[in-house]
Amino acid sequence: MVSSASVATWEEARVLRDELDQTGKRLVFTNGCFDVLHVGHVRYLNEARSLGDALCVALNADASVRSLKGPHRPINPVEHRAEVLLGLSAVDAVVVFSEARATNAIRAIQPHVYAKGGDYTPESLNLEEREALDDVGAQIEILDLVAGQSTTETLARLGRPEEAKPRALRLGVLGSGRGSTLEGLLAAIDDGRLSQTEVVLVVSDVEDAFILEIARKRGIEAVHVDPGPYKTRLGEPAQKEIRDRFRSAAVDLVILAGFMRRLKTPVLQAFPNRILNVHPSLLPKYPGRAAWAQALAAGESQAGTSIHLVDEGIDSGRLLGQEPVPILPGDTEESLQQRIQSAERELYPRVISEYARLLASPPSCE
């Protein structure tokens, strides 16, 4: 069994899990920052422990906390946070992970039960962690929150509002044209529809694209990346440079805004399930270029706009939201495109906000 006196390795936690499994018992697993322990944490951990026969807590390392919570966190270093947790009777083992998510720890330890706070549902868990839990066959349990108890509120009561303030969601925008989609996102940020969000980097494959000028006028870093000698795809050096640019800017989501080339492995692997695109049709109808013109030529009664995740196909990723736009008598390609763009300006910020909540860090990470 894992000693309660020290932090366990993932391998030791897996031994604990296997020993329990051999006797028909279950290991419960949860993860978080546990930066400033409060009564909500204690009740949560006690309830989690009651779901099985031992509780393993995966603790974010200090750098991981900073990436999730900002430069002022953690308040206490990981060794102190681990020691406090190990002093609780509900906690049987503590492991540490350095990534933003506990995905790899879940796969290595393979817990029987996964506990999560009550402001989530099984469907809204982080997508990477949910996939790992499904792969190892873990039972997911959503636990009640303790009203009025959170690290944010604790820090605010201590008079440290700069630490209590949530870190803004960092968007990287990739576009090829005049930047109407970027303008819509910036307008949504300005008027509060897309709160706690900032555009930190705009990249274009077109050197004189007006989207870069829009970014520069707003004081946003704007970068041209040479796409290479191809018309519809990016060369390998361009793919790697875009990946590295967004990584260096600590981007949370990559937003495609009229980007006319296909992304491949270097970018897709660096931002799994974190690249969004807007397409001017009701997918899966009319993928590809000039979708509004395709709908008009086909005699459709409506067109629309779709927001989807980006994969290696052409407009084939998972749909996140759609908005229909009726085709009116006398519509031209230009008039229809303009109304679709108006719908897009409303839909894209809303979907980004909703999707960001699904990717948010665990409530126990407070």
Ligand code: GAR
Second form
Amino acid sequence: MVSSASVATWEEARVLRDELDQTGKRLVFTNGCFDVLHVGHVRYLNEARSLGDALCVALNADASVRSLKGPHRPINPVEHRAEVLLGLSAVDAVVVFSEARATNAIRAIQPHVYAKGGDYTPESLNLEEREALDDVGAQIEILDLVAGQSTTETLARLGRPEEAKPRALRLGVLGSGRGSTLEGLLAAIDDGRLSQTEVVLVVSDVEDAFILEIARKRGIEAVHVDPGPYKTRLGEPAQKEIRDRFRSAAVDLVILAGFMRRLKTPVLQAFPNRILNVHPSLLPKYPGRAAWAQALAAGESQAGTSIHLVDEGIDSGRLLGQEPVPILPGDTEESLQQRIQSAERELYPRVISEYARLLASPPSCE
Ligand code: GAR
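Same protein, different state: after the form predicted on its own, show the form predicted in complex with the ligand.
Full complex below, order starting with the chain above.
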């Protein structure tokens, strides 16, 4: 038996889009793994199709499903998943993409409407996909999922919990000091606040930093990267080595934990929107070193801590979360720093967990 229809190239899907466009019609686009089709998928795809005049489904290739869902997925290979989808009356075209995200397919096909399922708002869509959709001017439509109908629940019902378990997000940690931040993260992983992540590699620019010791005791790979001949800068070879180390450890997110040097293009470019830092002040106030001491010396009534995305500047990327910490009468630098660090042990895991959820937002229909 041969399949009745075939997968389209991105170019063919773009031609379909342009043809529709010429007659004032609209191409709807959605993406997902569609691994074990269930009634929730069918209703979702019918609803997506009704938003325009043709529906193109971008299907994650097998390696892409594996990277999102873990080593036991997909259950069905991409040719079979595509053939099943093409058998549905709602689906006009199926394309395949091999990256974790549909970003490049969105840019190439330029759909008029983008449909996404689930409890997402346009703000909580995957950041890269969101950027691509804004660039091509696609209208974003969030569709309700059918309660109790998901691939995960289907697999659980079939008694296949291994396949149903989502893959943990892989964290790479970069620190220069005694590792209290890393300890806080590991405690949060252990007690379930950060259960959807694992620390796979710890890198330090300081050879005898205690953070490396903490990692090794826990059985986590820990490496020292020589920062080069500078006191505060991080040399180009070191930037490249850090990038390569995190890349070969297949790190999803880079977590700065008491890291005291600035990252530059090699690392920043390799992990766009994927590097987080904790800084002990209410940014934009008091960037740089010993921020708590700066707040105390300035006679502030409160200090605090901030979690932010990392860019080229000093403690200057987009803020993801903040927690004020009052300055009490009689506070010393030490007592204030300690209270800030207690706040950080709560705030950092919470923000990482929220951000991990944002990045891992599953393809539209799970
Ligand atoms: C934390 O308080 C963190 O806010 C600060 O270092 C401390 C953790 O060090 N980071 C910065 O000042 C970055 N600009 P540790 O984890 O090595 O104990």
